[in-house]
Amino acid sequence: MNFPTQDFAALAPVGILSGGALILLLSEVFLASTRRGYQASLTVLFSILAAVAAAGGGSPGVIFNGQATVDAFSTFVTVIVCAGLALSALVGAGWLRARQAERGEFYALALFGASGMALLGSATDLLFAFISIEVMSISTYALAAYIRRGKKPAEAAFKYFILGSFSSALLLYGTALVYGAAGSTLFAEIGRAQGPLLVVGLGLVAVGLSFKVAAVPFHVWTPDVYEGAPTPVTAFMAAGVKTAAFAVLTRLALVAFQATPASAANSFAWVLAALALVSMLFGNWLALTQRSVKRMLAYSSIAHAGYLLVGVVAAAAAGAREAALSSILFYLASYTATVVGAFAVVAVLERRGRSLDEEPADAWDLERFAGLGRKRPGLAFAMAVFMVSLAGVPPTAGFIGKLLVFQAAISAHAYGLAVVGMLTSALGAYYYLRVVVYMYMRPAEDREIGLISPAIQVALALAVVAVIVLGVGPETVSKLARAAAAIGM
């Protein structure tokens, strides 16, 4: 097999991200000092730079054999991960000085970890993709148990780990299927395969990713490896890792839907279809009953996958196929912003000891957000527009992404996902905007709230800029995510 050197060059974003990682790995060799303050920075300032590469590469095209395409999608998608990547670095700065836990190895797993993410964006091959989520999930795996304090931590790597190992395993047994059915691992390939052998195989890959986005039946790790997490590296994962692999998964949709016979596409549909269905309602309504505001937004990341998933399957739709495809990359540019700020706020009030196992039982618990309107108006506001915006109530970015995918589907003749869709977001409003009632309408609590580090108010002002912005004049990135969404398979 020939790579070119412009192949890899085309991959440059990539490279930042790996060069970043080693570079903060290896600073840690020269320092004495606990203060490390620098390496925050450092991450953010490495994103930043993927991104602008990303955004003012080179000309796009397929690279290594098909295996991969440079695209305006793939673009789109490393800069909705660089950014989710900067902004839970902020988050993650004040976090660990809180807790002496500031070190190289966190923020270069994270780049690491993000490098994988820019790869599944631009993955046209089931391999590729394989290799790609394994440098995505190893790199969380090590992240989610990071505080090596206490048991929380451990348990929710462990189960991240074990659950993780068997969603690769089915992923790789359905890649082996599909490579029977079509004789090779391209995506291209696979749009002109036919047969049962090719739908089993689709099937099992559509489980293996269906573990990535969180999606129900393969959720039941989602809310233990949240809660137990620290919560940086929870932001980081609910953001990068739903955003990875819904563009990979997209991507293969793409190319189910185009496949032959008509049969396979109509199967591998449902399947998504129910998942979708499934996974709003369930994800709305065990949200329901939590009081932990870390668990809530567990399950409700779940019911976002759902969302996501409509807007998968009304990509089934020629007719809405560029619909579709550009809700789904907003609504992923809009979820980044208000679920990195909420867990933000999350971090923020939790108590600061130096093990996870020293927060107390109610250390999410509403009860925390009592009277936070008085005592700290500003994280107050930020917490209620990050709660909106998930709630999808206007002007926010959150309304704007549910208003795109609701269209496509309705587009696409998917009647049934979008009225389902728009009535478990009435429900989802219950328990977002009950929060904000024990923000303004609770007494508060006597309970003395840290100072707030510079970085994570700079990571506040950011993620309340982007959710008011895409939802009051969302024109800009509608039109990007557009171009993006014109790809071609």
The other form holds:
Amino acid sequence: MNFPTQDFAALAPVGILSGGALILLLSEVFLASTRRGYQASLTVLFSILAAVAAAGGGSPGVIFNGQATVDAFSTFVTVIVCAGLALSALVGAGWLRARQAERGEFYALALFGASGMALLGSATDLLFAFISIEVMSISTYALAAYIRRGKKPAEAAFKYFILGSFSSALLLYGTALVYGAAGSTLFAEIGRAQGPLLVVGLGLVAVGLSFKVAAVPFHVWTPDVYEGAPTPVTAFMAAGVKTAAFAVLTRLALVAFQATPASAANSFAWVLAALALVSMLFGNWLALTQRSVKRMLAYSSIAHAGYLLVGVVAAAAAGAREAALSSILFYLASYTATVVGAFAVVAVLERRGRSLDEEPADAWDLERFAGLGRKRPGLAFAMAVFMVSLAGVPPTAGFIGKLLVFQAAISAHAYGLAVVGMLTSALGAYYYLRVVVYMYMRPAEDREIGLISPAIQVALALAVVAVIVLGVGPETVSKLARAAAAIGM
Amino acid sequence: MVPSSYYLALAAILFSIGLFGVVSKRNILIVFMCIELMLNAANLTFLAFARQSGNMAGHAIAFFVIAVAAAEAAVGLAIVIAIYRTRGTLHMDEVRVLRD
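Given the form predicted on its own, state the structure of the form predicted together with the partner chain.
Complete assembly follows, chain above in first position.
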């Protein structure tokens, strides 16, 4: 088995990301300076380089004897992941400096994680997917525990680690069963196999991936981990991990939907539909009562996993496949810009104790947002844009994303899911707009807000522009997403 | 020669023990060991299928899994130490600052 050089060249974005991580690690060893402002800029530079390499690299197609496929779909995913990484790194720069915790490992781990996510976008083999998931997950476990002061980060990392490696073990056992049934772990070969062993194996793989995308009932870790992890890491997890996990879930679902006999493919679609339904219902329902904005965003990410699953289910109908796949990609792009921006505002407003070790219980309470409209009009406007986009109100990216997903669901005759999606979006508008009400209509709590670092300002400005541009003029990106949706044809 | 179905059954039993342990045990280290057990059950399954069919890919996969499990253990044990330093205990029920 030998691999031609061009197969490695096709993975240039991954090489750039992991090379950048190594450079940052070495800089920490060899540069004695305490000034570390360059590290975030380097991270942004490497993610831009990787995105450019992905976009300019074309679509070499199947590489490594079918284990991976570099096509327009994987390119789109890589660009989203790089954008999420760059924005999170900018948020991280300001956040970490304020806590005197800025070190090269943080950015190196984020870059390694992003390289796993980029690999996952092109995985067309279960073992390749497993290893990419582990590259991504192990980096994010370490990132969640990055702040070693206080109890919360270690606890968040612990919960993430236990449930993450548990789900990886389920996925791996499922892979083993699929290997037994199909004699191979390649997606192309799996599609030709059949039998009960294959169904059980694919089921276990799907459960493992459901943990990663945080779909109900495999969501229990999400609120605790999102709350306890450092806020920039939470932003990176919400954007990157979700994007990558949905990329591989979509590719795998397309294989399963073409399985024989048709009854097996149908039951797979039904299970995904059920997951989508309960994720939309419970995610929104549980978010309703949250006073902590960070926790509310965690529950809302479960709800958004539900909306994305609606798109995956819609891809089961051959006629709606292109629309469904492009809607998933567009939704992931819009969700990345919105959620990283929202977490950036949360990071700015986070209440801090008098000493670095103290962990105030109400660090992210809604009260922190009271009166923000008068005190910090720019910040309040940015948060309002993100909340409106998450709620799915025009003219924002979130609205177009939801519109495309529900259109795809309707053309796939999944009317029930589309209706539940719209109703739960209305429910979601309540808790998103509550934040806006607090910002503009409540008197300010007597408190100071620290200076917003320039890096976070840049991240917020970029995210706001992205959300509005995707909402007002979505044609360019949706055309790219349609081109990237060709994998299912 | 022991038939490969015996190995498959053993792997399934090991996997179930691991699954049960993760769900029911309250000591963090034991939960961690149960996860390792599940990974090794998957390895055994790969090897049994590989021997059954004469397909060598399963053997290679087992090596990849061992490497990944080692990396995971390194980070996992570091997190366990961080938990122990902040709380002085490894009991799951003590790890509950984060909740609704």
